[in-house]
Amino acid sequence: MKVAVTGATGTIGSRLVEELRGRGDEVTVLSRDAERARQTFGADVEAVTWADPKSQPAPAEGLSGRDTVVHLLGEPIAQRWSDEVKREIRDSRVLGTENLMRGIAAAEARPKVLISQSAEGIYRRGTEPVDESGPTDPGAFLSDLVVAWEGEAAKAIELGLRVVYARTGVVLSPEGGALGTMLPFFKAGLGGPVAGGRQYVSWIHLDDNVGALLFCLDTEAAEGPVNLTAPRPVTNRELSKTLGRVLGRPAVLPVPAFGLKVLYGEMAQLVLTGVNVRPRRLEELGYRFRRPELEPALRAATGRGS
């Protein structure tokens, strides 16, 4: 299979490229810096320059003749939000996806499938379980962002592509992300539940994030929104307790809400409220999770045994 990947040098993208190559697929990466991408991935991965995804159409030559596009491009959400940062987060996703559609439209022998990264932040926050039919949260920055982001990706349907919106949860990865932010505090014995710890964390190990992307790529019946989260979300308290056990460190110091707000500003609200996401479509389609349980997933992600 011939696969084009955007956001290929990120945590998820680099692992995806590795697995695609390992199973014999031909990979093209669309990168702001094609030379850097060639140095990262080697000569057997084709690298095509897409210098400014927010203002330029994706290069048609990097999409023509490819079977699938996996679109992972976007500014990280987990950072302190200012007006400027929020604008960059939105533009990198909405404008980047709009310009990807322009590239796909111009491609000769268009791809047949688009797997477009999305986020569980589309759903209304709360403790009640939600699947792909769950309600959105109009007026909330992240929910409105995801609606607009997926709306741009939906234009690929009019171009004849099968489209999957991969609504990803909190990724547990040895390469950083949310876990990378937590580890220094927990290793120092300063970790603990946030603001009471009753809010849910809809997590997924990097192995399953990539595994589910490949599954959606290969499975003809996969289309529309697909939640990329583990089968059993946990509360923040359970996550903290389990991570402390894995690291052999106490995890009892409560983290007050105001401390998180000082650190992350408006973005802290995502952590303080949480969402209880269930991967109904993945389970219906028959995906077999590689790391479905939290403690083994944390051990694998922290190098403390699998």
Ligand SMILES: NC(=O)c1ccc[n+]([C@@H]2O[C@H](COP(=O)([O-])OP(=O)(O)OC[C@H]3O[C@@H](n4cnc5c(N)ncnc54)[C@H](OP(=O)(O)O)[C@@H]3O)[C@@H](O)[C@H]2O)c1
Second form
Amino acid sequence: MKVAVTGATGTIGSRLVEELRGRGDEVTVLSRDAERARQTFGADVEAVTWADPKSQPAPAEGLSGRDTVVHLLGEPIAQRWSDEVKREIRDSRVLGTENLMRGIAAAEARPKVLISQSAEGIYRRGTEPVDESGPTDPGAFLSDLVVAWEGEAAKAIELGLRVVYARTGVVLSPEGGALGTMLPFFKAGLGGPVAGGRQYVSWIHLDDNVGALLFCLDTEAAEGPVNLTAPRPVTNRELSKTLGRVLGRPAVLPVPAFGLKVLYGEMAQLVLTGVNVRPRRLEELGYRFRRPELEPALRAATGRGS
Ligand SMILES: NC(=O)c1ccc[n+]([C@@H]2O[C@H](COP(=O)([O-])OP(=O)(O)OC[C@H]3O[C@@H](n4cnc5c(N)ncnc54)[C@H](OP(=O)(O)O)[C@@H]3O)[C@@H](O)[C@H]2O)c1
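Form predicted on its own already given; the form predicted in complex with the ligand follows:
Below is the whole assembly, all chains and molecules, this chain first.
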């Protein structure tokens, strides 16, 4: 199979490219810096420059004749949100996807499938379980952004593609992400439940994030929103306790809300509130999770046994 990947140089993308190559797929990477991508992936991955996804259509030569596009690019969300950062977080996704559609429309031989990155941030935050039919949260920055992001990707349906919105939870990965931010505090014995710890964390191990993307790519019946989260989300308190146990460090120091707000500004809201996401579509479609339980997933992600 021929697969084009945007955001391939990121945490999720680089693992996805590794697995695609491992099973013999031909990969084309669309990157703002194709030279750097070539150095990362080596000569058997084709790298095409898409210098500014916000203002240029995606290069049709990197899309034409490919079976599937996996669209992952976006300015990192886990950083302090200034007005400028918020604009970049939104525009890189919404305008970037609009410009991907222009590239797909211009491709001589159009791809047949689009797996478009999305996020659990689309759902109204709370403790009640939500599946793919869960409510959005009009007026909330991230929810509005994800609705607009998926709205751009939906234009691929009119272009004849099968489209999946991969609504991903908190990815547990040895490199970066939420765990990367938490680990230094926990290793120093300074970790603990955040703001009471009753909010849910809908996590997924990177192995399943990539496994589920490949599953959606291969499964004809996968279409529309698909939650990429583990079957059993946990509270922030349980996550802290389990991570402390895995690291052999106490994790009892409560982390006050104001501390996080000082560090991360408005972005802290994502950690102070949670969402209890259920992967209904993945389960209905028969996806077999590689790491369904939290403790083994955390052990694997932190290199403390699997
Ligand atoms: N990691 C998570 O926990 C998580 C959870 C839910 C959803 N997601 C979403 O999944 C996607 C991939 O996540 P990730 O963790 O792999 O991301 P990442 O490591 O931050 O990488 C994303 C890639 O996007 C491109 N990029 C970065 N900033 C950009 C900008 N301002 N404009 C255009 N392109 C930009 C870069 O590729 P080039 O430099 O090669 O162009 C980068 O390698 C993102 O949309 C993210 O929001 C991630």
